[in-house]
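Here you get one chain, nothing else, as structure tokens; it is the form predicted on its own.
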Amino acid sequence: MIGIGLLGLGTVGQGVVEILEERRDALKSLLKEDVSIKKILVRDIHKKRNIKVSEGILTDDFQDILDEEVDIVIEVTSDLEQSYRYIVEAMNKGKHIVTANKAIVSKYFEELNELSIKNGVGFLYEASVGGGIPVLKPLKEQIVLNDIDEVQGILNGTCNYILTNMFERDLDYDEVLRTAQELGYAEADPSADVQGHDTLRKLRILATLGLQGKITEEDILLEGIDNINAFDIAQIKRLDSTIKLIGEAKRRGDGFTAVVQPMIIKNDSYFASVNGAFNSVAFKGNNVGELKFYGSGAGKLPTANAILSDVIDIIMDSHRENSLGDDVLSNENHMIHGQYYLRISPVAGEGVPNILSEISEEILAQGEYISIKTKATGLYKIYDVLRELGLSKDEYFLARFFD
């Protein structure tokens, strides 16, 4: 008998125990043992759920989690501080951890794999990036094979539901928010997500197993969508392109860049075919060439069928060991350059223009809001004429054509 303590019933917590039990003979049929779930912490024992459990499942004593019957802890949980000191404890008490919390393993993932070494346990978290779609184990292995020279991808399926929503329906940002809120794609507060936080998690996980270097969160330079109008989605289909939120890391000779940004792409190119929900990442090895992967990047069975095949990974023994790499790379963010599509508001004073033009290849429009498509430049560089014209991030808004 395999033992699970969950952390957690919400949406994702319910997914795990609707799989196990519907899937429990063809588990024993492989694993040649039961999978049952022995103790379930949540806060509030007494609330009314959507799903029945067996009596004295629910606890709400963590100490009832390292009971000797549970073997593999599975934590679901949004919180972050209370659930890493958890995480750590049971690590510490010889149970194997399994998480789909991108904010634990991006805030803590140096010292969560140390720690899952040490005491001989398994460390693993394929839901924290992907949701649904399997990508970090394929990495994983491929990295033993290749060098991983970049990664990149749609990473946030709120993000992606509103730009696509904002493109075929030609509607305002807010109201795809909160239409996108209603039908529970996105949070009552959704800065994480559409400030391109919860993005530059997954890509410090993605990035630095890729690249095999620490590149922390503090490495990644940020740029969301929370500023993007109807105004901006018009001048970019004239372009006969789209936007998305993509997140990229690259290896520069001994350094890296790193960034999450919007990123215009041509209605033909790959990322544009990505659209509502979905999520996609792909990552390019010198040997293997560019791998993509699609799918489901969220929701309760996706993430919970992420949740469960690390599980069997674990019971069968499967898993690698996280090689998180001890290369040094320098951050080389300073390099990044492209073009850009630049939307400010009509700023007082005679020199705008002038300022602009140091920049601009083409201005793209000019009366309620001005735009440029920027010549090939430094994304320091335009950072730099921003601070010159004296605008702060929500008074402008910035993307860059995807090359």
Ligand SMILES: NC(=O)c1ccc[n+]([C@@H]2O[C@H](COP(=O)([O-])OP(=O)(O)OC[C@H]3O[C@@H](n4cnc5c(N)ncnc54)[C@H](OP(=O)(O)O)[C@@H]3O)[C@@H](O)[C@H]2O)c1
Given for the second form:
Amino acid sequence: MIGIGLLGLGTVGQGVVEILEERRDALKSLLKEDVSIKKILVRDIHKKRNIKVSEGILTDDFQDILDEEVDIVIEVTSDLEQSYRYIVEAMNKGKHIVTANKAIVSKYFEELNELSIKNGVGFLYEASVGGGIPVLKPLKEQIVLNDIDEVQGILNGTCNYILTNMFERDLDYDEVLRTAQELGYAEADPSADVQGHDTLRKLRILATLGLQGKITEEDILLEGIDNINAFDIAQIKRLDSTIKLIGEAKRRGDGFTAVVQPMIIKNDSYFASVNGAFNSVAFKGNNVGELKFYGSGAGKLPTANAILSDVIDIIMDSHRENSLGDDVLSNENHMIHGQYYLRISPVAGEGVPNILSEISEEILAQGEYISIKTKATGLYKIYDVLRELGLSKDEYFLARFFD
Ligand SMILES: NC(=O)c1ccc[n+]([C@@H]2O[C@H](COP(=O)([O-])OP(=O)(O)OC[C@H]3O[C@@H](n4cnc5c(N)ncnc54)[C@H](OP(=O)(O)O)[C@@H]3O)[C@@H](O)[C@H]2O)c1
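May I ask for the structure of the form predicted in complex with the named molecule now, the form predicted on its own having been displayed?
Full complex below, order starting with the chain above.
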């Protein structure tokens, strides 16, 4: 009998309970033993829930999770610091850990990885990047045989849903965000998604694994999608293109560049076909070439499915340990370079056209807003121009032409 301790019984936790129940026989036939949930930790044991669990299984006391019957702890809470401490304590008690919590993995990646090795326990987090898409396991396999030079992805379903709907239905940002919230595609407080922090955390995990060196949250440049408007979408459509929020990390000599930003993508290129709440991750290895992964980036069952794949790998002892590299990589973000779409809100001052002319290749529109396509320019140079114009983040929208 394999005992599971579940931390959290929200969307994903319920999915874990449901799939474990539905696939009980298939799991037993593969693993030759039962997999059974022993305890479930929640904040409020009296809360009304949409799922029935056996009597006495819910607890609000973490010590119950450390029971000797529990072999694997599945962490699917929405909490950061307290759940991080739970993971540490569980690892120190010899429990294997599976988590979907990208905030924890991103913030404490190296530390938790080392602790798992020290304690001889598994630490898997497939669901933390790309939800239901199995991408970290193939990435870990390929780093053995390849130098990974690039990882890229559409990593946030909320942003992709908003951008797809603005694009297809010619709606403005606020209207689509409201609908996304009503349909459950966006949280009541959507800032972590639309400002790009969620994508940044996933890129931090992907980039550290892929490039085999520590790339922290602070190493990644960040632009979100919360300033985009219907005017931008109309301009982008005229260029036979669409727009996606992309996280991208690239090897540059002994260093890396890493950025999360909206990118303008030709309608006939691959990422343009990733729509709605779907996610996609691509990486390039020197031997395998480019690999692309596509699927549901979130949701109860896809995410729970990824978690239970990790659980199977732990039980079958087929997971990889210590796959974080220890290369010291320099941050070369000053090398980020390309052609950009820049729209600025009307700004007073006669100097504006002059300042913009330093970077502009083509004026796309001039009227209510000024929008330009820049020459091939360093991103830092564009930030200099924005500073010179005295623009705050909510007074411009910037997107790179994807190459
Ligand atoms: N939802 C997705 O599609 C998805 C996809 C990929 C990854 N994830 C990640 O998976 C995790 C869970 O997401 P979710 O959507 O299932 O969240 P959720 O629906 O908000 O559920 C969170 C659960 O965690 C419990 N909880 C929160 N803080 C706790 C604490 N300090 N101690 C004990 N229990 C605590 C809550 O207890 P109560 O029920 O008592 O309030 C609740 O059951 C998050 O880290 C998220 O980033 C989610």
